[in-house]
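As structure tokens, one chain now follows by itself in the form predicted on its own.
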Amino acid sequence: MWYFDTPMIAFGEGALAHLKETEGRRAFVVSDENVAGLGFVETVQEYLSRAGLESECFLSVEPDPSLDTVRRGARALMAYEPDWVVGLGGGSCLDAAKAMWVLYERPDLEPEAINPLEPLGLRQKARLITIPTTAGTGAEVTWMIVLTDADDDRKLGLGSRENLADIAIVDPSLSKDMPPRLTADTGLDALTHALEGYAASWANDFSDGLCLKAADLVFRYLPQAYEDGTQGEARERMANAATLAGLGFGNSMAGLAHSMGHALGGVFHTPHGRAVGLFLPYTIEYAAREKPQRYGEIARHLGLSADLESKGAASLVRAMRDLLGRLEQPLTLAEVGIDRESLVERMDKLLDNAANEATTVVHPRIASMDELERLFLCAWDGREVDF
């Protein structure tokens, strides 16, 4: 037995305006000051005021925000006791205000100890609505929580399933003011997800079919979105990628790119969607040498070479590769600018940070730490993973 998680979703341009529908006492808006300044908060409380609802702020979430950071937001939030916690911003925003949330819920809790065997009791006090402001991480859809825990430069994998929001609004025009590097970034988060999520070991009927619209999406709209940031279809598509995307992994699980990814932005503090989506074609190369087939689905899915199982899994690389391309990306870690003798002098480091993400154990082929290893030094030359 499975199950098949997801919030309520409001999406498409003016979906913001689902917050006047909201119904309590009071709100805290969980967000960043880079978001404020763009008048997202001011127009969220304006939405909220309209509904009857008084609200207060906490916007000092950082990227990838820390254990204190969630430890400062949940006393607040107790200071404030609100009825509705809002996430808005990117998935940093959005994990701290879940992280937040459950605090606020049971503040015997350190947030180390959020996981999904451990029974929450959420909604005594509050629920959630998370609002994306980028078009990337489907954290707004999502149960997962990524946290740093600044003192061991790692990143934590947390989140229970009752931490889901109770509602997603997903408003494309919210991420029409991202920058073409934001944009890149974070779209390739999306695709990751949509290409894990489909081809880990915890795949299923209900997540295939939105990771292989979101991957469609991802291939078709983002160099669109990241080439003319006006462009208000490859916005809305982009918008709507992401959280498919988010959805489909969600309920499959990610791979080892995400592991790669976690490892490296807790040593090396590389944004998480340019890492993972760097990692992604070595992974798949390194997976497709025992395991094709379902990379020969994707590739037939997006129209491409796949007569073969294995040509379609190198068809689905070379794509990939090619799109890095097109979106000015990085292909080698020696690019990203970690040289080798940094990368090898915190090897340790990063194999016990992906060694100890769950989804290392749902990628389709599981690796060795000397394979992780093998991985790691063959994404900092840009070598073909012939293991």
Given for the second form:
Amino acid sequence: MWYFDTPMIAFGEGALAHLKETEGRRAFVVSDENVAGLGFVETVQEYLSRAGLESECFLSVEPDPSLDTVRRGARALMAYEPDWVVGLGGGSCLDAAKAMWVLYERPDLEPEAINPLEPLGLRQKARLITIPTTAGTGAEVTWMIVLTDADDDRKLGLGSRENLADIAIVDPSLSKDMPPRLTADTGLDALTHALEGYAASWANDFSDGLCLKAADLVFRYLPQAYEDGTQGEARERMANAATLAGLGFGNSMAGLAHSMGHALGGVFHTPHGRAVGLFLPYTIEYAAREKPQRYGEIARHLGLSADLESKGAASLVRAMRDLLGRLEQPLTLAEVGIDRESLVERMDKLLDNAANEATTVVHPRIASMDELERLFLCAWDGREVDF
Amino acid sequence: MIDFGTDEWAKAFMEQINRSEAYAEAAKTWEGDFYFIIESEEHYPEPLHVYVDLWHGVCREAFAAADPSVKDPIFRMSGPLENWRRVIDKTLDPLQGLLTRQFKLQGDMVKIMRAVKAAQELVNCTALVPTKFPE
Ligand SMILES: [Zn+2]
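With the form predicted on its own done, generate the form predicted in complex with the partner chain in the same format.
Up next: the whole complex, starting with the chain shown before.
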């Protein structure tokens, strides 16, 4: 048995106005200064007030939010006592909002104890609305929460199916001002979700179609959104792709590029989408040496040359590298600016972090510690994975 | 073939764990003992308790506990026979089993969620024990 979870989703140009339908007393908006600077926090509060809700906001979410930030936000929630929590921003703001909401409902919990194995008993005090302002993480429709344990240089994969948002609002007008680099980084995160969600051993009939559709949209529209951000259609299709990919991998699982990307992010603070997009060709090459089937299916769906499964996987890797090139993204860790000595010096930490991600054991081929180390080294200088 | 959940099975499981280099590597910092509990049903009038003490990549002790009060392990994972069988046959991912409450787990969840790789290697060890299930 398995579950398929999704919030109610309002999407498309103008979807943000759905906030006017909100029923309640008081909302608490979790966001950051950048998003506020773009005027989106104010717009959200304006819509909420038209629905008759008072609101207050917390704008101190940093990229890769820490356990401490989440504790502070939860204290502010307890003081304000809202009946809606609204996460507004990129993945960091949305994940922080999910975690703060859980702690508001369950002040007895520590953030690192938010786990999917025990009932949490949420929705006694409030419900959650998620509104993405990037097109990538899919955090608006997933229950996973990624927080950073700053003392341990480690990203923590937390969350419970219960902390999935009640409502997700996916309005492309919120992502149209993203600068090109952020467009590329977040778009590649969406692509990685789609491809890993399809290939993961937890993939299922309910998640497959979402992943394939999302992959197709990213390959078609991400270059346009990157090269000319004013392209309304490209922005809208990318916003949809990110949410579809979130639903896809959120109801399956991500894979090894995410394990390595989280490990790298914990130690070297590389932006999430850039890291997972960089690792993806390597982790596909590695898996396809033994299990090419699912990648062949994706390649066929995308209309790439795939008469043999192994050939399909190779075409997919090639298409992925072409896309990275077109988006002027780094293809190696050296190009990211990590020198080999630092990589080797922190290798034990990277391996320990990556090995203990659930995404490692659902990848189509499970890497040993030794293979993981070789994958990091291949990704450093761009060597082909030949093991 | 060894009957599942018996003392002989627990000892064979311990032997496989201590033979596994992959487990030793993945669990080198793990400290914590378990009761794996097979819930009572038609084959078992009483639940079966298999005790396993795992420490820094090795299994220090394993036995079937006739009286579960002899140990007070920090983790208890319980489920019906059919689900254990599916895990050992590798048709049920144990983490998916936990997420869908086909297994119940008591203990420090933070600690267990940080030991995914070790858990997976442990399951690989059970698959190496020639196990006979009641028909
Ligand atoms: Zn991601």
